[in-house]
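A single chain comes next, written as structure tokens; it is the form predicted on its own.
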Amino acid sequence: MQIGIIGGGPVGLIASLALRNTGHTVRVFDPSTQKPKMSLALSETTLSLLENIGVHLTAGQDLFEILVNEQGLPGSMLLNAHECGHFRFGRVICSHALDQVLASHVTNMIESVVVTKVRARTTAGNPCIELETGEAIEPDLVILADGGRSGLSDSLGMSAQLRSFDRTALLGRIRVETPISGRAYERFIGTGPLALLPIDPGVYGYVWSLAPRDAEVLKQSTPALLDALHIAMPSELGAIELVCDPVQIPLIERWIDQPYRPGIVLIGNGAQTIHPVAGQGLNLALKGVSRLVDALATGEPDTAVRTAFVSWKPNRDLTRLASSSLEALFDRDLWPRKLLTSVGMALGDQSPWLKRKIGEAGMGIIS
């Protein structure tokens, strides 16, 4: 089968190694953009899909536990992997390190060239791609992969439909005078969720929700920006110190209900962005992904989509709920919230059950 992939990111890479591997045709269309550093946590099912396709990670930490608490109350839930029956529960890597590798991969099939329109399929022909060169190829199936930045999906009749969280993003590295070995921290501090994954020795990415004025004024400020830092992580890290400049990214809750026309699918942000908070955005669309080469694999190309999101949808939505109201529950600095969250955090620590459930479902073993 030829397949045209627009978006060279992390998701339109693998799903071009993919579905090399399985045998079909592919061209890979990215004009190099400048991408912020960001602190992808990979869940165990990524992992095996970047095993079976031939690509082999070194950069980055393994994940070995997860302290979830709230921020000056006793209550919390520390998820160990090795308690819950599993080796690790994933591993974290710099974006950019893990560009560099799928690159690595595919350097002969990413061309350089804006796609300057799409086509659906007609009852006259396959979809069809048109090039800024002005050359037009018409593949058996389109992947738009371009996180919808290009405006091509607008241009099909796929608009998204959106829902603000109020609420910014602040992304960077940090390093830490004393490192706990292979621990991520979700940390609930009132201001909104701060997670905490280690990346380098010493190193952790922070992605720390806030209201847009707050991120805004820690942005501007460095010592401002590492003073409350200092206060909202766990005092067992010990001092830090800034990495990186941060990034800041409105958190807008993404998705199109039908991402798919004749001849033509969406997969990744351009189809549904969800809250970082739970770090499931990658994991989530590579879930897609692998549907998509599996039922293509074994029917045509229109109707090995359908399958592949009819399969999928069910997670999506479950994962966009589950991120979601993390940070509707926890943006919330009230006493009676803090002290029930903490309560259950203390009770669930108590609970093997729930712990393997809950580090399972961050694998990607469960839903």
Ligand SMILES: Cc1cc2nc3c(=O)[nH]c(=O)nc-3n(C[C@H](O)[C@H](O)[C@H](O)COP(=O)(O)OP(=O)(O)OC[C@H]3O[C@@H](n4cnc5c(N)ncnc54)[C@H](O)[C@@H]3O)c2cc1C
Given for the second form:
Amino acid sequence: MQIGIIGGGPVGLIASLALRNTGHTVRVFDPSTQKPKMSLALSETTLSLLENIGVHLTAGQDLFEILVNEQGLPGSMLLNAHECGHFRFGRVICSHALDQVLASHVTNMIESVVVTKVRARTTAGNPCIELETGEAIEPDLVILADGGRSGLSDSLGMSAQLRSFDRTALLGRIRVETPISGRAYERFIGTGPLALLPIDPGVYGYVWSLAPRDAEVLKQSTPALLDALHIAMPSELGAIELVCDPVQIPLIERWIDQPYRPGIVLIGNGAQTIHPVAGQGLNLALKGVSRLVDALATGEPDTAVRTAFVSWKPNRDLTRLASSSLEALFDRDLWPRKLLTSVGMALGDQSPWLKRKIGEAGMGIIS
Ligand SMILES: Cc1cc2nc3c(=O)[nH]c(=O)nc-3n(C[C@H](O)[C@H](O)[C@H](O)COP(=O)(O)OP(=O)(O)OC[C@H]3O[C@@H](n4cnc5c(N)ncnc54)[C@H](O)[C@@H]3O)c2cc1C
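Mind giving me the form predicted in complex with the ligand, seeing as the form predicted on its own was just shown?
So here's everything in the complex, that chain up top.
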């Protein structure tokens, strides 16, 4: 099958490699855009997909433990991969390192050009991609992996439901005095969740979901940010220093229920952008990509796309719900809620079965 992919972000590139490996002819179009450096927690499911398509990650750190707790309260839950019967929960990697390793596998597949127009399949012929150079191509299937950045999905009548979380993610890197190898943290601070991901020896990536004005204040003042992080961070990590300036990303949920039209399918952030609190956006998108690749190996494009989406829908909907509920649940700075959370975590910590289910669901080992 001839396939045209619009967008060479992680989702477009991984899809292009997986499809090329299953015998399709793939062209990828992306003029390449500057993106912020993020710390990505990749699940075991994602890591196996990458291994299967020949992408071996050496950068980053394996994730063996996740400590979940609420600042200032005693209850906490420690999820340990070995106790849950797994070697690890996944791996944390810098988004730029992932882009680099993916790019090294697709050097001859990416064309640095903007796609200006796209048309669905008609009775008269295949779907069509128009490039800024004036060239038009008509592959059997167009995969739109534009991250929701281009407006092409709107032109196809696929309007996204947009919902602001009224939160901004503040992200950056810190060096800590006493790191605990392979341990990530999910801290509920009252003002919004703070995730700490071990990315290099002694260095953690942080993603802090904050009210937009608080994020702006902390972004503008290094001493204020250091103070706030110092208070919010688990004390076991010791003294901290900033490794880079923070970046702000407004958090918006973008969702298209049926992201496909005849001859065209939308994947990745363009189809669904979810809250990053559980670090599932890319992992979720790649579960959809896997189903799509499997279905395309056996069926004609439109049936394959529909089959893939129908089978993926329960997992897709559940991940969306879980990610947005976590923020809604934990950003209430109320004592009754905090007390319940604290007791719930202390009790949950005594249940190996519950911890295994949470750990496996969170890291995509089960869905
Ligand atoms: C703070 C934060 C933390 C996160 N943490 C995690 C995590 O820990 N784990 C996880 O799984 N996910 C995480 N995510 C989600 C993850 O980052 C995204 O799901 C992922 O980056 C989406 O990739 P994409 O390829 O869909 O889109 P993008 O990376 O946006 O790529 C889209 C590409 O399309 C190209 N493009 C756009 N328009 C055109 C056009 N007209 N023609 C040609 N090319 C075009 C662009 O140049 C771009 O390269 C996080 C997100 C945020 C915001």
